[in-house]
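As a starting point, one isolated chain is supplied in structure tokens, in the form predicted on its own.
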Amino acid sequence: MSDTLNRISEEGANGSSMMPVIQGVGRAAIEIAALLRGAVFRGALGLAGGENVQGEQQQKLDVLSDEIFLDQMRSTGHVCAVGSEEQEELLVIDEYASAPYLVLVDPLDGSSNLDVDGPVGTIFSVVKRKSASDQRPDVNDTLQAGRDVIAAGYVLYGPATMLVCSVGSGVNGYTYNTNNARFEISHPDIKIPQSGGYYSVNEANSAQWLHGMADTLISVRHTEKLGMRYVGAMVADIHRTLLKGGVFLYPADAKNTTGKLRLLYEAIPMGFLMEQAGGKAHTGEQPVLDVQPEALHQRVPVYLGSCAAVDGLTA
């Protein structure tokens, strides 16, 4: 392996544009990977004692983790704001407010896998501001489509550190070398397989899904000869997903009405990807990339595969 994050670059009319930000992305993923590793002796696992603006308690983990990637978006020069799911408002980067793009972040997707040394995960996706550069920007220039999306990608911190991104021109996996310190391809030009695979589901749920739901994965799983495989890290089962087949599912359920997952920091991002890599990408009612965003912090059900699993589902 040769090629680095830098041939980004050369990958369609975005990657000139978007490469600053993506190793910007990289250089939080080799700082958040190191914490992880360290954390246990640095007293860093645990609650934070706070509540993220879903109500769920914080992990310190995440905390850090959201630090960590808003201060390398700091340092690209190139992001005047950062939405986080971890914060409830926008974080304007004051000294770069005029500066083109917006990044919005999941820092540490599955962190409740963390007290049990269990995978965990970065969503990331990039816009183009929509306000004028003399304007400070505002939680309108994210309320943006999927298919307005520039880049978006994850990062997987596993038995390595893998940064999976597409510029809208394909799909490709960098692992991170540590003999030299830098990200690598190994995961070029990534496709899903269009049979087989895996279906990603927590079916404790199922009970609770809506409209017969249970009944139809049922089917699908029979139909599609699906396996299962459920680690509850969604960067973690999206990857398995891309690789191996299947689906991803996170359905409305008796007390999620409107799904769970968030549009922006988790299903668009993987909905573009997923499309990328020439899968599908859907709500039950459209596609993820179809829905336009109406608040920072909206929810929808998801449903992230090969083309004939999703159909089976969301027909």
Ligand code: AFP
Given for the second form:
Amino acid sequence: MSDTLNRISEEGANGSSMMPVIQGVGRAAIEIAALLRGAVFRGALGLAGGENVQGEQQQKLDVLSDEIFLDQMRSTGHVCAVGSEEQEELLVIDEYASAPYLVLVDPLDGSSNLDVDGPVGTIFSVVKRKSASDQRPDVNDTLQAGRDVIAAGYVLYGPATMLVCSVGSGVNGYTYNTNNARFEISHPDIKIPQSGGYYSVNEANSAQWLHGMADTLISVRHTEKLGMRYVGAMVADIHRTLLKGGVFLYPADAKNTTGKLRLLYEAIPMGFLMEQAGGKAHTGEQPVLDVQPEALHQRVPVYLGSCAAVDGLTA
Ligand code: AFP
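Okay, that one was the form predicted on its own. Can I see the form predicted together with this ligand too?
Let's see the whole complex now, leading with the same chain.
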């Protein structure tokens, strides 16, 4: 396992240009992983006292992870702005306001798992700015459909720290080796299994799901012979789905009529990875990557996974 994150530079058209950004994500991941490991000793667990734009209570680790990620994106010199799930507005990096890329991030996904030492993650995607380099980037630069994303991925903080990403030519998984402080390739060319695996959903909501989804799921889980797993942290649930097959879903329900998960921070990056791994990503109405974003914090229903399972739920 000697191949490191540097191999991104050899991958497809976007490989070398994405190197600094993906390396920046790697540095952020190492810092966030260390922060998580030591959080209980530094009093960093628990609520920060504020709410994010979604009206969700922020944990201290949400805020700290967000700061770490932004600092690392700034340090690349290639990122002009960051849209974060934890920030209401787009954060423009003034020193590099003419840089070519914008990054969208959920810095600490699954934060309800923090109190129970469960897995959490970071999700990101990268787009090229639409505005001219002599203009100040703004939110319109971020409102790009998933088909225009040039790189996306996630970091899973589990027993090992893993970075799984794509620059548009397949999906590779890298595991952080604490002995040499490098991300080494451990899961080359990930392809989602097209049969078997698990369905992954918060089934407690099934009575509230819209459009008869509860019955549809019962039928699909029998046809596709799916087991059931749910962590409640999208990164961990998607990671298992990518490696073992099946489907992760968060349907629209009576409370969240347009879905719960965020289009730009969760659905598009994970949809990009799913398609790159040979799977599908759908909202129930259209492929996730075809949705034209209208707002930074927009939500959509999601069905992500093996082709037959996603087709069965969304046809
Ligand atoms: P948090 O980051 O606020 O914990 O949200 C996690 C999440 O967006 C996603 O990671 C999970 O898949 C989903 O929410 C879990 O939602 P439920 O708790 O409603 O099942």
